Each structure stands twice: as C-alpha cells, then as structure tokens.
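Here's a solo chain for you in structure tokens, the form predicted on its own.
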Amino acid sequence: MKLVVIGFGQCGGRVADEFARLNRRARSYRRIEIVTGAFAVNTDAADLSGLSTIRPDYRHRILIGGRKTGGHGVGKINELGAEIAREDSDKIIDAIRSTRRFFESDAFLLIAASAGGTGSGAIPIMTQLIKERYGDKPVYNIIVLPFEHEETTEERTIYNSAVCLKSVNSVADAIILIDNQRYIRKDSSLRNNMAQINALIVEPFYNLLCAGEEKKRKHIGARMLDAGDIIQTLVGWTVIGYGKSLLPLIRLPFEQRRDFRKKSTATHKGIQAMDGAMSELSLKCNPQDANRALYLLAAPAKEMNMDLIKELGDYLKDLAPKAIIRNGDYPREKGMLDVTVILSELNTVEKVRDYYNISASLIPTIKERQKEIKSKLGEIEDASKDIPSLL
C-alpha cells in the first residue's frame, strides 16, 4: 500500500518524519516504495526546521499562517489553526498535486496531535478538503492523544481533544487513535522519549504497507494482504498493535525439522507475538467492540504453517467475536516472527467518550471564567475613568 503522508503541527510533523524514514528503510532494504510523498505543515517555522528526513524545500515543509502568526505558532488555539488551514489550503493541495508519483498512491494519511493548536485545528479542515478534491482515495487520520499530565494540568488540552475528535470523526474514513501514555518510558530523557514514542507509533505500519508492494516471488505470501484488504478493514475508530517473538537464527545440521517439539514451539511463538500485539494496542479498548479486524503474520517461510495461521485466527476470533477478520502472511523476516493487528469500526471508545463528557462540563466553566476576567478588567477601567491620559 502506498500512502501520501501529511503531518500537521509539531507532533504530526515529527510522526510524518518517521514515516519518511520508514520509507527510506523500505527502499534501502527491500527496494519498495510505501510513501509517495511526505509533508509537514505548521504555523511554527522552528518546528519545521527540527525535522530530519522530510525534504527541506518549501513544497514539503509548508509554513502556513505566516501573516497571522509571524511563524511562531497559534498557542494552542485550535480555532485559529482551523481558520489558517482553510485560508492556506491551496498551498497544501498544490504541494500534494506536484508529488511525482502521486497517482500511484492508494490513500492519504493525515497526522496530528489532538491537544495542540495547529494540528488539531487543521486536520479536520484538510481531511474534508482532500476528500472533496480526491474522492476516489480514502483519507485516514492518525490522532495522537495527550499524556496524562497534560490532561490534568491543562483544561484546554481536553477541550481541544474533544473538538478535534468530534470534527475528524465526521469527515475521515478511519481514525487511528494513538495514546501517548502507552508508549512512555519513565527513565528516558524527554528528547529520547519523544523520538522513541514516534518510532513505536510508526513501526506497526512497516510490514503492513510493504506486504502488498513486494515484487519478488519468494517474499509474496500464500495469502497476500494488500491495499484492498486494508481499505476494507479501516473504518471509523481504529487501533493498531504490534508484537514479535525472536526465533533461533541458526539451525544445527543434525536437528530434526519434523520434530513435534519444534512445531509446538513455533505455534507458541506465534501466539506469544499475537498476545504482545493485543497487549500493546495503540489505545486501550475492548476488542469485543470491533466489527472489523486484520492481522498480518511476518516470519521466515519455513516457520509458517497452516496450524499457526489457524491458531492465530482462532485467538483473534475469541477476542473479537463480532469482527469480520482478514489475514495475510508475509515471508520476509529473519530470526523473528511478528504479528500486526488492527481492530477497526469500534462501537465505542471509552477514552473518547471521557473527553466528550469532561469537555461538555468544562465549557460553562471556561465561559464563566472569561466573564469574570472581562468584569475585573471593567472594574479597573471604571476606577481609572477620572484619571487624565497623556495620549
């Protein structure tokens, strides 16, 4: 599957940068192209300068709202971010259109953090405009949810998240939810944590996108999972997970390949990888709420068999009994067995519902606070009305 990737705001731009790095890795090691164009859109010039892989020209790192923000961001005001995106949308559309291999793309992937200003404001606007312009290609969103400490210290974080999620849900074909808190490493420095989180967010997409683009016969699975399967799976609220198990790199010459213990171990490794993928889903959810699901098994060809595929399918069916399940195998990895899982068309997402409920209760408080500020400012003006001015 080939994607046009567009990141909005600081977080979205950095995750898009990771997708560009993933594409470079696929080109170098597999001779496969999975990203036809990677773009970063921001109102802050410094954030655009901090990227490393996306091309540094103005068509790939797009500064919007320069007149209104002076290149210094919107300060978490997502209404302003939406307004700027609407005004400067032609810059973004023109950059997409100029992508050399644009018409090979299967879908758009737009990325933003829900809590910020530029990203959360711009992503619903651009999703809607791109869908109107390119109706034949699905438009997917990756929405990165805030850390717990951001939710508890900043009311605007929850309000922005609720507004962003409601807005994108009405226009995007699918919203892949990423909970930052599930990827955090307490002992790492802030810079390392952010870089590691971005890499972990993107890693599950590597085999998923590469599998359908393979050209060499030995790397094409018995049941190939391609863009059609992914498009039919991704609908509405979605989560993604990735798990892996290490395999012995070298087999001794005298080892029996048909030993029953070896076969049992391979099946156990597969279940272990599936269990890892389900426990590391990008957002906590109930798999029973999923109406669509997909899993991709990637391993050396000799390690995959019908028993393993059946066990994995039964395992996922037990967890998500209502889901239509699609699957595929990808004979590629060496010394490793890994499983990518997608649960989509979720009936309910507790985290999203909580954002809506908390935000609804916050709106009257925010309005009351604004009234108090205006009232106090009026009192100061009244107190100074008898004082002469030099202006």
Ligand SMILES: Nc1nc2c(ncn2[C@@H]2O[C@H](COP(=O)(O)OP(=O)(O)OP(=O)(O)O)[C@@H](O)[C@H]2O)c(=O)[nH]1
The other form holds:
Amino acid sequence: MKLVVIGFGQCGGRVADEFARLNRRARSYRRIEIVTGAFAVNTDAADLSGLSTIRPDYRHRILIGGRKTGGHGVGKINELGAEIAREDSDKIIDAIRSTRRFFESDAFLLIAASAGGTGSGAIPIMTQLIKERYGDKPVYNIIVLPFEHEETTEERTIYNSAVCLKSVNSVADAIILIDNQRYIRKDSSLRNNMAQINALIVEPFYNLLCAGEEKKRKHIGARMLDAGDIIQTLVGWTVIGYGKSLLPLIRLPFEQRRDFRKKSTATHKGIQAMDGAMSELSLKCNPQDANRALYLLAAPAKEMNMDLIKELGDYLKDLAPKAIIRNGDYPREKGMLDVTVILSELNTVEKVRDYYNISASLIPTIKERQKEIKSKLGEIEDASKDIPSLL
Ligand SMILES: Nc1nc2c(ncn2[C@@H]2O[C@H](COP(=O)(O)OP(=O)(O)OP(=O)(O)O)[C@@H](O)[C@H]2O)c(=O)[nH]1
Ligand SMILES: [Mg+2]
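One more: the block was the form predicted on its own; return the form predicted in complex with the named molecule.
Whole complex next, starting from this chain.
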C-alpha cells in the first residue's frame, strides 16, 4: 500500500518524518515504495527545521500562518490552528498535487497530536478539504494522545483532545489512536526520548504497507495482504499492535522440520507474537468492541504453514468475536516471526469517552477564562486611553 503522508504540528511532523524514514528503509532493503510523498505542515519554523528525512524545500516543509504567528506556533489554541489551516489550505493542497507519483497512492494518512494547537486544529480541516477534493482515495488519521502527566497538569490538553477527536471522527475514514502513555509504561527513560517513541509508533506499519507491494514471487505469501484488505478493514476508531518472537537462525541438519513437536513450537511462537501485539495495542481498548480486524504474519517462508495462520485466526476470533477478520502472510523476515494486528470500527473507546465527559464539564471554565483574558486586555486598553501614542 502506498500512502501520501502529511504531518501537522510538531508531533505530526516528526511522526511523518519517521514514515519518510520507513520508506527509505523499504526502498533500500526491499526495493519497495510505500510513501509517495511525505509532508510536514506547521506554524512553527523551528520545528520544521528540526526534521531530518522529509525533503527540506518549502513544498515539503510547509510553514502556515506566518503572518499571524510570526513562525512561532499557536501556543495550544487549536481554534487558531484551525483558522490558519483553512486560510493557508491552498498552499498545502498545491504541495500535495506536486507529489511525484500521486496517482499511484492508495490513500492519505494525516497525522497530528490531539493536545497541541496547530496539529489538533489543522487536521480536521485538512482531512475534510482533502476528502472533498480527492473523493476516490480514503483519508486516514493518526491521532497521538497526550501523556498522563500532561492531562493532569493542563486542562487545555483534555479539551483540545476532545474537540480534535470529535471533529476528525466526522470527517476521516478511520482514526488510528496512539496513546503516548503506552510507550513509556515499560521503559520510563522513553519519556525523554520522543524519537524512540516515534520509531515504535510507526514500526507496525512497515510489514503492513510492504506486504502488498512485493513483486518477487518468493516474498508473496499464500494469502497476500494488499491495499484492498487494509482499506476494507480501516473504518472509524482503530488501534494497531505489533508483536514478535525470535526464531533460531540456524537449524541443525538432523532436526526434522516435519516433526510434530517442531510444528507445535511454531504455533506457540505465533501465538506468542500475537499475544505481544494484543498487549501492545497503540491504545488500551476492549477487542470485543471491534467490528473489523486484520492480522498479518511475517516469518521466514519455511516457518509458515496454513495451520499456523489458521491457529492465529482462531485465536483472534476468540478475542474479537464480533469482528470480520482479514489476514495475510508475508514470507520476508529472517530469524523472526512477527504479527501485526489491527482492530477497527470499535463501537466504543473508553479513553475518547472520558475526554468527552471531562471536557463537557470544563467548557464553562474555559469559556470563562477566555472572557477574562478578553476583558483584562480591554481593561489595559481602557486604562491607556488618555495616554498619547507615537503611532
Ligand atoms: N509521540 C510523540 N508525541 C509528541 C511529539 N512531540 C509532541 N508530542 C505530543 O504532542 C502534544 C503536543 O502537540 P504538538 O504537536 O507539540 O503541538 P502543535 O500541534 O505543534 O501545536 P502548538 O505547538 O500548540 O502550535 C503533547 O501531548 C506531546 O506529548 C513527538 O515527537 N512524538
Ligand atoms: Mg508546535
């Protein structure tokens, strides 16, 4: 599957940059293209310069709202982010049109954090505009949710998230939710290492996007997972997970592969990888709420067989009994067996519901505060009315 990837704000831009790196990896190790164009859009010039793989020209790193913000961001005011995106949308659309192999792209992927100003404000507006203009291609969103400590220290974090999520939900074909907090659970040193978190966020997409683009027979599975399967799966609220288990690299000649014990080891490894994927989902959710699901098994060709694939399918069916499940196998990896899982069309997501509930109670406070700021500004102006001005 080939994507046009556009990141908004600091977080969105960096994750899009990571997708550009993923494409570079696919190109050099697999001779495959999975990203036809990667763009970063921001009100903050410094953030744009900090990227490394997205091409550095102004058509790929797009500064918006320069006049309004002086290139310094919108300071978490997502209404302003939305307004600026709307005003400068032509700039963004023009850039997308210049994508070299635009017509080969299967879908758009727009990325932003929900808690900031620029990204969370711009992503619903641009999703809507791109959908209107390119009705034949699905538009997907990745929305990165804030860390716990951000939620507890700043109300605006929750409010912005609720507003962003509600808005994208009415325009995007699917919204892949990524909870930042999930990535520091195991390794708290990651808190300070966004680059590592971003690499973990995009990793599950590598095999998923590559599998359908393979041209060589030896890398095409018995059941190839292509763009069509992914498009059929992605609807509404979505989470993604990835798990792996290592295989012995060398087999001794007297080891019999057809030995039933070996076979049960392979199954065991497969289940272990799927367990990993399910426990590392990008956001905690209940798999029973999923109406669609997909899994992709990647392993050395010799390690894969229909039994293993079926076993994994049965296992996922138990976990997500309501879901229509699609699957594929991808004979690629060496010394490793990995499973990518998508749960989609989730009926309900607790975290999103919580954001909505908490924000509803915050709205009066936030409105009050905005009024206060306005009246304070008014007071200062009033106080200065008798002072002469040099202008
Ligand atoms: N995973 C990840 N999260 C990030 C990254 N940078 C920022 N965040 C998160 O994104 C949220 C803040 O959004 P930003 O993207 O910084 O905000 P912005 O869209 O640039 O908006 P303004 O700076 O307010 O104009 C917070 O929850 C951060 O924890 C990143 O590189 N990776
Ligand atoms: Mg910013």
